[in-house]
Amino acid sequence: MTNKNYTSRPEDRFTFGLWTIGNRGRDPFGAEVREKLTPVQIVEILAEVGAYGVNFHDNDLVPIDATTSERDKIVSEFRAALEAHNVRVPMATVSLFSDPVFRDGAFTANDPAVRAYALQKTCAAMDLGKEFDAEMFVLWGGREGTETDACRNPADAVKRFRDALNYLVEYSISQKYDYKFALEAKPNEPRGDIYFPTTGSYLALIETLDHKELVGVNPEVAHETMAGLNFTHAVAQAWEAGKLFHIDLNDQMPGRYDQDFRFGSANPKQAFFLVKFLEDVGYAGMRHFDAHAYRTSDYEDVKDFARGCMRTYLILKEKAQRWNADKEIQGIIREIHEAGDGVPQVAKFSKHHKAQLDAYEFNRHELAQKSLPYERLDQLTMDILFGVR
């Protein structure tokens, strides 16, 4: 059924981090700009707006001097406001990149102490999300990369990020945590590059993994984007090899730093083909919005960031329903489908079938003259998306 006021209902599974709404808009020639708010605070305007939940990075929460009484405190309010506004969290992560301890990478960093850290805090935090019943785990190697090939062997790199991963998802199965592990690429930034730059880098990855069940992907828009590629095509990718554990949704630019946008404000027909690929093939996932407020905005306008961010997803549901039921446009989908009388179908191999195969005479002329509108198709489309069909 059409949500006519496009206006957020838990059934979304629309979600944001504590960093997006909490984001203060620094950058690297300006200082904050916006107060900072407590967990509490950015829980209650998520429920305002009409959140369905929150995630976190564990010093999101927890800062990561903080003693144990002040965790204990913290932890306590947090799961408060939670219960008080109906907010869940179904995804948590770990911040391996911010402090200056992972200046050289984390789980590929060279000195092993540091990597043995990392280890000890991505546990911590897993801990943590727990008491919170986090059925997710992200990880993004922010740190994992180099300015200069001079510093580690590339192999040696991949090596350590493989063994971490094994030992976390063993440390997750010991203590019953049931955690599905997703794995963020990204190209470049804030390292001048990162290992496993693209989704398709941590599918390979993950076939070496000693459970590979248990570990997918969380693709990025803007990650993805900075990158020169697809979006769509990564996340197809992801779901049909059964990967696609979690998405971040946000906007970018091609070949700008990571802009983290509002969802759909820079790329609007790239994000209407990418909610249509998830609610046709039924992405039963959060919706997460990994996207900043502009760094103009007070807090009043990063609620209507927030809600922007869920009305346009919403909007373009509803257009992507419009598409899939107008008739014209499924006529031409029908007709660039369509095969001639007896043609084989591509199939599992067998004798029988390349029997067939060899019997049947192609016409390869007649072939490269069928008629392929796609140009039509094209407009048809850009006319749902302007609303004049």
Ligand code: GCO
The other form holds:
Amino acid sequence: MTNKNYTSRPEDRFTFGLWTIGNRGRDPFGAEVREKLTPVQIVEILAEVGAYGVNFHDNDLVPIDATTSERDKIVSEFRAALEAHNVRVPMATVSLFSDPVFRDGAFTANDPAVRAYALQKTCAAMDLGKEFDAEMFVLWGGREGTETDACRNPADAVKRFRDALNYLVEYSISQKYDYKFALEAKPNEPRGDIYFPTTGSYLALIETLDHKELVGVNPEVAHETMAGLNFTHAVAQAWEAGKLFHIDLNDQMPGRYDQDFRFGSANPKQAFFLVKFLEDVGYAGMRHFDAHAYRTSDYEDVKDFARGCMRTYLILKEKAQRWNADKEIQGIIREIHEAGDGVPQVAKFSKHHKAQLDAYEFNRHELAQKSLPYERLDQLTMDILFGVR
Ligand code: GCO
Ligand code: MN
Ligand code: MN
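Switch from the form predicted alone to the form predicted in complex with the named molecule and give that structure.
Every chain and every other molecule in the complex is listed next, the one we just looked at coming first.
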């Protein structure tokens, strides 16, 4: 395979956040190691590495204390850079976690003034996103959680969060913004425990919303992995429910702090099954890399980090095509799904179907002997991943 097959094109829908390329390597034990980049410089880097789009939190673009004239200047310079480099803004989001005002949460905070401020700030972030035609609005409740459950009844947190979502969706409708909302779960970090810790928790909440058709999820590899879960299974459930509105791709070792590694760099096999799933079902949304470069990187290495995320995705996409076209693999897949002759179809229940089911005599011992060569299947998968098949 030549290199050019792994070079990103606009139709790949690869996006990065201002906060990902612009990550300066600060961690709980040490300060920033890279110079601050302006939003315009980040757009230039994204154009250079061949990304389709850039996403931002309100305050990645406009600092929280900016005056109106500062805001206008930043917005117009950013717009000019996007136009000059043909970079889109598919998604916007809001920072409800950095400022000290949100130390007790935003939509779930105990102080009604903080909750109201969070709504005001989020509506303004939606206004800002629409200035760049963003179609998706992501909500990640980083501070919506606790270190001690003495502080509030967790069921009240659920109610407050639902009320806030209903408000924001109504605001979007009233402004004719046409936003779709994508909720992003995370089990912990920065809070000891964050409410709605998994994608499944949000899928359940969405069903209780006033306009559930406008709200879906934004699962992130690292977040489900931190919870020790199988990310692809979470994504598949969201997809099956028609709720996979957006996705945050990165990587993470289980049982560690939030690592945000380059896509596919920690667990390439999991990444393979994820890419294969997204490509097999025809997921048409953005492929957003919510990852950042190692703290040891300079900005040249940050570019290689960004290229690496996209390149790995494209390599795995090619591996998935190879897997789908592999005769031996497909033979095994057919075999393991085959039923014997005359086995009754388990169609929708009816008295007639139940009578057919009862009339059939199953040979449980024979069924238990059927060959399921999953070792072979997995090794063939590994051979493809290792590049020897
Ligand atoms: C994290 C989250 C964030 C969100 C972002 C979008 O672990 O910090 O993944 O990066 O994705 O705030 O709302
Ligand atoms: Mn994250
Ligand atoms: Mn994320």
